[in-house]
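Only one chain comes next, encoded as structure tokens, the form predicted alone.
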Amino acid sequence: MSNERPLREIAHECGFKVGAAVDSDLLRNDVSYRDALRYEFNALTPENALKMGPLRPIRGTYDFADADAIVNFGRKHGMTIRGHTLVWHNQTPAWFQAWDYTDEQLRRFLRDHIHTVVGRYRSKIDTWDVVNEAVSDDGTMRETVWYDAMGERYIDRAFEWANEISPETDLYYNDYGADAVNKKSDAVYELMERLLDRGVPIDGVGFQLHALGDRPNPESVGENFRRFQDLGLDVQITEMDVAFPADDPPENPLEKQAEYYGDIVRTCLAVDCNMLITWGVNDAGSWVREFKDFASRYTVDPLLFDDHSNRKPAYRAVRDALRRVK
């Protein structure tokens, strides 16, 4: 790296965390990465290791390994540590079949799951993803597995599960599509009163800010946030990325992206939104690449470093935010 001050630094000075979800392998075989990840955030999380499918492989077996790797590294560099996530629809186990359930063995084996994780992890991971994604995008909720076997209910006991094993750890809920004040976001800020009224321990939400193609409006996003807090919710930013159509994009698309990557962070600084992580390290790692739909629909350049770790100009946008702070 440059002998430039890293952002951790920057970020560290006015109370702001800069994180990047982390790949186990990469973690362990790319140095540039491994350098870049260090030097420069001050806050991670796993992005697939501490999920379901890849944590139980095996029936009635934990692989703890990469979660491990990756959280033990963030702990041993000094930073915050976002675990993801306790209850998703996705990324289950390739042997659960919840058919081979009743409710109560459902309810159980989710119970279960839950204590086992957040237990092992109890001293080392700041904040928790306990339920992720339990809105659909038309507003209503979205019928899973945990759904199907206890309602919107399965949310509750999800929260005071976790919250049995490990009290002082704070406790978010996470989606996608709701940045900004939108149907969706209206639904989600409903499904947190409900929470509230219902003594969930909730502390925060999560806004994953995947800003592809469409751009939610930075005024709208501050709104937005401003509301969940009169809730007496924290917010954070938990999965950002910014690309643009691949078949349209804007005239000096990273001076765009840089624009958007500095607005949000400003936006964030002015609601007391403490955190914003991105959803990968450099962009050889995105999500954004490794998904071929994806890929071929946007600009696959979506983080704050490039293929080999090198500064991009959203980075400096990032960096001159934050410097700005007084």
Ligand code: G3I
Second form
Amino acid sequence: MSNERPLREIAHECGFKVGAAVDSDLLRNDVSYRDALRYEFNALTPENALKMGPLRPIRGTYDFADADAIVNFGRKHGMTIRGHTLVWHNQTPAWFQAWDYTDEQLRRFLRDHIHTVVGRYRSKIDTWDVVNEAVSDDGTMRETVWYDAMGERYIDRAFEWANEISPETDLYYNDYGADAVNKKSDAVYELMERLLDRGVPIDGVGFQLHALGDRPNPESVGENFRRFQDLGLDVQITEMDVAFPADDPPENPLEKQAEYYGDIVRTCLAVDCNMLITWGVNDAGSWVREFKDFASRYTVDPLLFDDHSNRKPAYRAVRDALRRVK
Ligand code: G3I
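Now that you have shown the form predicted alone, what about the form predicted in complex with this ligand?
Then the entire complex follows, led off by the chain already shown.
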């Protein structure tokens, strides 16, 4: 590893957590990936291992091996751990998608899922993304299997079920495209108001900040974060990456990328947001390279470390933004 001070040490000095989403195969098989994760980051999120599909490939059983490997690695290296995610409309198991359930069967299934998973990690996972992406891009409530069976109150129940098993864990709502003040973040804000009015035990909102193609204005991000904090909620950046249109990248993309990461870290520090998770450890493991046609639409080096876990200008920009806090 480098003889330079690790990013996590500089972050710690200003009470900040800088983390990465972790893939279990890369963690097992790639030494440079594992070393960079351990040495540079003080937080992590299992990228897929804690989702319903990967956890429950076979009806009636759980496969915790991948999630345990990531969570235990994080605990061993003193990292804050974000659990992702208990309730989502994506990555449900194939057998679940084929299941002809009644609304009551679904409600009971979801309660048991949340109790089981949150209970297993209650002393290890610090924060859960309890519900992920419940608001559609147009600001209406997304009509998912959960919404269809239980209405909006599926969100209330999910947070209550998680809270009754692990009251000491921070419980978050998580979404994309709501990072700045916009129609979607207005809808998320109104949803948070309704949940709080109904006494739902929610602690914070995760803003994914997938800056792919366009980059939410940092000032508007700060303004948006403040209004959620004014509701009494904490805010975290939970899935950040920065990519440009593949057919129209800027002249100096790595420097442009670095500038934006630095601007967002400065925004976080200005509005007391103390967590930034990048959605991957290094560029080689980025979801952008695998997801649908994204690799043809965007540049595919969106993170702080390159394919071989070498530090990029974006890494130095985050480090320098944190240093300026002292
Ligand atoms: O593990 C299987 C493997 O066994 C199989 O051979 C392979 C080919 O079918 O698929 C593998 O599963 C893939 C999984 O990633 C692990 O690599 C799934 O097909 C693929 O759909 C899944 O993509 C994940 C995506 O969520 C699913 O929507 C990405 O890795 C993950 O980075 C991405 O993360 C989401 C967050 O959870 C929520 N916010 C948006 C973010 C980006 O979409």
